[in-house]
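As structure tokens, one chain now follows by itself in the form predicted alone.
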Amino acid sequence: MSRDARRLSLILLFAPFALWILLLIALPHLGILALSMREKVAPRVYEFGFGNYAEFITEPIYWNTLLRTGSMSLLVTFLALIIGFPIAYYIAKIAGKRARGALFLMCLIPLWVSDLIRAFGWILLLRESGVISRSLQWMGLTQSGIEFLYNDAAVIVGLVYTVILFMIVPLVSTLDGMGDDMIEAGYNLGGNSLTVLRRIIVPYAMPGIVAGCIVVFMMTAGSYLTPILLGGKNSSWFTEQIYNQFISRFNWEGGAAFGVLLLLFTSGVVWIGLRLSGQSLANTVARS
């Protein structure tokens, strides 16, 4: 009798979590999937093929935008651990109790917003008669207003700004397991900061590390709003082509092949992280 109650109360436990990820995760990618291979022959009238794929290997726009995509997610990934991880290692070896909540609360103000106005307040700061070229006009340093917008500095700046908790969680995670006497044998065995940090703290913090990338590059290659608004015209970020093709052009079934690419794409980076890490998906969710 217990047994079989021990049973019921895990299966009502998961079960939520399960329709999630088939109601919300699953199906919508099969349904993406099955639309991507319906192939436009006449109006109304359509048949299985490959289509809407040989249209993007065709058009160099589209996956040379692709590539530019992945790599501009690639630097802020790398940004956003280059900034994140010094941060990280503050919360979670060096700050107090007290402190390491106010730290981690501030970490997450800009998620109290939405990614419409944390855009928007960028844009504020940046634009030639916002507040950084007004304070540089103020200071002498310029004799008119500057454009700081619509260029892939902007984007990158709003990019790692709105991903960096995301890199910096999972680094505190993993590091906050690591013993003090671990740093401790490291000096004692005459290694200097450098050794140490290259030697013992990232070996130890790699699980999270590949955590932090894998979601902070997933997130900025997915990315939308940010992009454009930043970017402005001057922007090439693939998904504004998935966009495009599902909104101006009304070309649902090509919208939806170029949402199978991006997802395929940044899989396979993914899948090359972990092979160069030496790390594997299991473990890295597990240990952070």
Given for the second form:
Amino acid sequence: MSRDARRLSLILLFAPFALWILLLIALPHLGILALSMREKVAPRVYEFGFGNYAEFITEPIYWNTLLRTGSMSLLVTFLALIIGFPIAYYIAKIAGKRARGALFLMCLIPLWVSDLIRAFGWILLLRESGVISRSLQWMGLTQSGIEFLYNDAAVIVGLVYTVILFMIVPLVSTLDGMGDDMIEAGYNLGGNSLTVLRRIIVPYAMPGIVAGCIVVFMMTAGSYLTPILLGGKNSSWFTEQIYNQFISRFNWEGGAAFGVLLLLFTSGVVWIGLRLSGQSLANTVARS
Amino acid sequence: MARSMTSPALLLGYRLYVGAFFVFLAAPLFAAGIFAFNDSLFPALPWQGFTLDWFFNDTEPKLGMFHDRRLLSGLYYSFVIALLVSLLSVFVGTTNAFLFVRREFPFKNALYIVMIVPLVIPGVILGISILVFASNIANAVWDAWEVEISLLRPGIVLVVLGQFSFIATITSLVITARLRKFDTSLEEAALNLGASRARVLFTITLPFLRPAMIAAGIVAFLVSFENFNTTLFLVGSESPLTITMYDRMAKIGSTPVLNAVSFFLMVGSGLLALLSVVAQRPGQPD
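Hand over the structure of the form predicted together with its partner chain; the form predicted alone is what we had up.
Once more the chain from above appears, this time first in line as the rest of the complex follows.
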């Protein structure tokens, strides 16, 4: 190809990427950043200012919700890792070759069912007239129905359920690449199970662990349906505040400020996580 | 197999844990599906006998999903949206794969990270930022020329763009991974034999990418179909199925017709997911 043709084809290949990132990601995000620094002083009259952020700081319910969302998301991420790691290890290292594929596929099936249906399933199980409560009554363990819904535990169960697959999949693919001889060598050198886990398996799986944690944390903090449907009126999730500002109160400036805060907060946590674990976005999330 | 660390009792305990985990995974899906067949007005125990009314019955109060106009139109809009999103995402995913695998340009590594970023932005934020951006443009055009661009108001176009904004990352990653495995000597051989560049692309390179493109398209279709967070802010009067179902759940409460829809969707997406696994299998040893 001549140089001009090469240049032209590079531009043609670059155009879809540039349009996508510029028009749907970069400019819209700059847009909400600009909108969040705009204050309404009179109808259709605006001026630059940090009033929307000041409102966030002075109104404890807002920053409490953000802190609550953040800490519960961290808890969910931690639980997903603790519950998911043994499953991933089993699939990658202990199950036989044929069982492995089947188990992995079984892990993936709930992935393709919408959040809404998963939350709906949990509602049918957990509510007062739900399957678990009725079964307990039938077994004579309780006289009246028990409401398992609309509390933090239900939200956490639902969230762990929704995100755990995104933890297991990257873990399986990293653990899959680890030779069994590494583990054998650890034992031969006199390590016990705990040492082998701590010194060999976990360090090897680190990119997968970090990738899983990032995706799970972002998904949890940004989730909307599960906390609302399972937590009920007082779930106080931060995305709900954004929705209320935008749709119910039609306060786009305030909603945009909340959006920027959520984004800064979650990327801050992810950045700290990457720093602490010595990983980068390219070799974790991109690989899974 | 790295078994040396486990005693039989420990291994049994481990197996029980894995079994319990899969029960945990299946339980809510099972509950959502099974009550579609319960002959009762409420999706709850006790079991009143088997029925298909929640799919096919045409009268209230047990209006089946295939006679429920709003659910059917939701299904139709979801389908249209998902189809558009997957076509668009596969196209951009393919051009991105060629861009990042075959070409050299400044800031390539940084831009590759930029390509991944949409996947980790919360869907709610993608939704509001695209809503604000589109409204700003529409308002500016109105103020300047008094022309209303209804495409930039909440509706199907914005939903498609909103979902595309992060699904394109998924398709790009899938197709890029496949293109990296391509042996470029095949292309060189064809060129040496006198084929034109376009001919090489259409007879050698694209057929090699086809399994990944199909799989990426199916994944995009499914992710779009089930998306809620981004869609919620961009939806106009043409609600896709997840939004219709959510409204129904919030306003009327859970009825078994929602179980019927859930069952239908689970079977449908299960089959599609299986198809994507099959599509990726040939010539791609793991």
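Residue numbers count along the first chain shown, from 1. Note that the coordinates shown come from a computational prediction; the quantities given were computed from them, not determined experimentally. C-alpha atoms forming the largest set that superposes within 1.5 Å between two forms make up the rigid core.
- With the core held fixed, Leu264 shows a CA shift below 2 Å between the two forms.
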